[in-house]
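Take a look at this one chain, the form predicted alone, written out in C-alpha cells.
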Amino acid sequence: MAAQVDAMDRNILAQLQEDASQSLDEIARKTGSSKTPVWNRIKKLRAAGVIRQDTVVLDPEKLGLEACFFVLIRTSEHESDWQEKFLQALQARPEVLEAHRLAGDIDYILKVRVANARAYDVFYQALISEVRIFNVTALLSMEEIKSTTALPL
C-alpha cells in the first residue's frame, strides 16, 4: 500500500535522492521550507518505510568490479524448500546486486556485478553446487548506458 506523499515530501525526497549529504539547512532552502518542518517530514517518511536506508553509490569499476552479468534462471522446481534454499544462496552471495522472481519463461534474473569472467565462473560454480538450477544463460553487459536508484518522483 502505498504511503501518503504531499508535493513538498516528494520535493523533499527528491532532494535526498540527489545527494543524500545534504545538510537540513540546504533541503529547506531548496524545498522553500525551514529546518524543523523538514526534518519532521523526514522522519515521518523514514517511519512510514519510504526511506528505507541511508548509503552511497560506489564506482564499481574503481573497485575492481569490472563485468556485469545479468543471469537469466530457469528451473524446474518450484517447492518452497527448494525456493528457500536458492534465496539463502542469494542473500550469501555479495556479488548479487539484485534479484528478481520473473512471469513467464525464465523464472529469476540475477544482477551479479564481479571483476571478470573468470570470477563470474566461480560465482556461477558455486551457486549450482548448492542448488539444483535447469537452465542458466548468463549475458555480458558491455556497456552500462543508464543507472539510477533514484525514483520517478
Given for the second form:
Protein chains: 2
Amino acid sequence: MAAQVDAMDRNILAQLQEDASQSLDEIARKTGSSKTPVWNRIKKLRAAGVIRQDTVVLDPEKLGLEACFFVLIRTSEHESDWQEKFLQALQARPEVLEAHRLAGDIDYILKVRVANARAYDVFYQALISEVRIFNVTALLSMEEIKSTTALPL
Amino acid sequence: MAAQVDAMDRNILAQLQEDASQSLDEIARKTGSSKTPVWNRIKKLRAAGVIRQDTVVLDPEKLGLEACFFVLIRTSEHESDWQEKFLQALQARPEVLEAHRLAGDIDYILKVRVANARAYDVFYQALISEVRIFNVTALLSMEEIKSTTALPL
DNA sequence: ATTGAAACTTGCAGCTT
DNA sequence: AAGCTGCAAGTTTCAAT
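Mind sharing the form predicted together with another copy of the chain? What's above is the form predicted alone.
And the full complex, kicking off with our chain again.
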C-alpha cells in the first residue's frame, strides 16, 4: 500500500505542501537538486497517487461559512444497504467536508461547514429524514486553533 | 469579515479548488469568461485573503500514515496561560492536523494523523506530560468515507 | 544528472468598447 | 469601468547527451 518514497521525495513533497506555486527551479534549489530530477520525481509521485490533487486553500470565514460542527453519530443499523445509502447521502452534500467510520461506541464522525447554526439545522433535518440514525451529538467549534492540509513528513 | 464575492468569483474558486493546475484560459473557458478578467479576479481574491494557499493533497496511506484519531479533550484549567501553552504544544506537533476549541461539555477536539496506534500513544503521552488535561477520549477512524478540502460554494 | 529547446502560460500594458 | 489583444518573460515538458 505505501509507496517507496525516499528522503528527497519527502523534501519535495514538503515544499509542494507548503507552496505548490513554486517553480521547479525554486524547489530544486531548496532541496539541493536540479530541475529535471525534481520534475521526474514529481511526475512519478503523481502517477503513484502520492500526490492526489493540486488545489487552493480558501478562507471559510471570508466566504461566509462561519460555523463548523463535528457530528458524532450512533446508528442501530449496520446492514450494507443502509450504509450504502448513508454514504451516498454524505457524498452528495458539499457541506460535509469529512466523514469517518469509527471503531467503538460512536459509529461515525462528520465535519460539517455551514454559514450558521440555522444552516446546520437544515442540513441535520435533511440528513435524518434521509437515513435512520439512532443518536446524534453535534460539537460546535468556537475557534479553529489549528488547521493544516500538510501531512507530517 | 466576509469578502464581497460574486457568482463569477465563486465559479472561479470552484475551479481552483477542483484543480489548481488549470491554466487561466481553461478556467476562463469553463466559467464563460476570458483570461484577463479571470486573472484580475484571482489576483483580487488572493489579496483579500479568500485564497490563502496553493497546495497539493497527498495520500496519507501512501506515506505510511495509516492511523487517524479524533481526540476529545476536557480540561479543568481555563486560565489564559494554560491555554497559551496548550496552543503552542499543538502548533508545534505536525501530526495534529486540526484543533478546535468547542462550545459545551467537551473543550477541544483534535484530528491527529500518525503511522499507527503506537505512534499515537507516543504523541498522547508527550502531550499529557506537557499540559494538564482532565479527560481524553480518542476516536479511532476505521475508514475515511469522505475527505475533501473543497468548501461548499 | 545536465543541457537545451519547443510549447505553453503568466503577467501586464495599452487599446477598444 | 471592464474586457480584449498582444507580447515579453518565465515555466513546464521532454529529448538528447
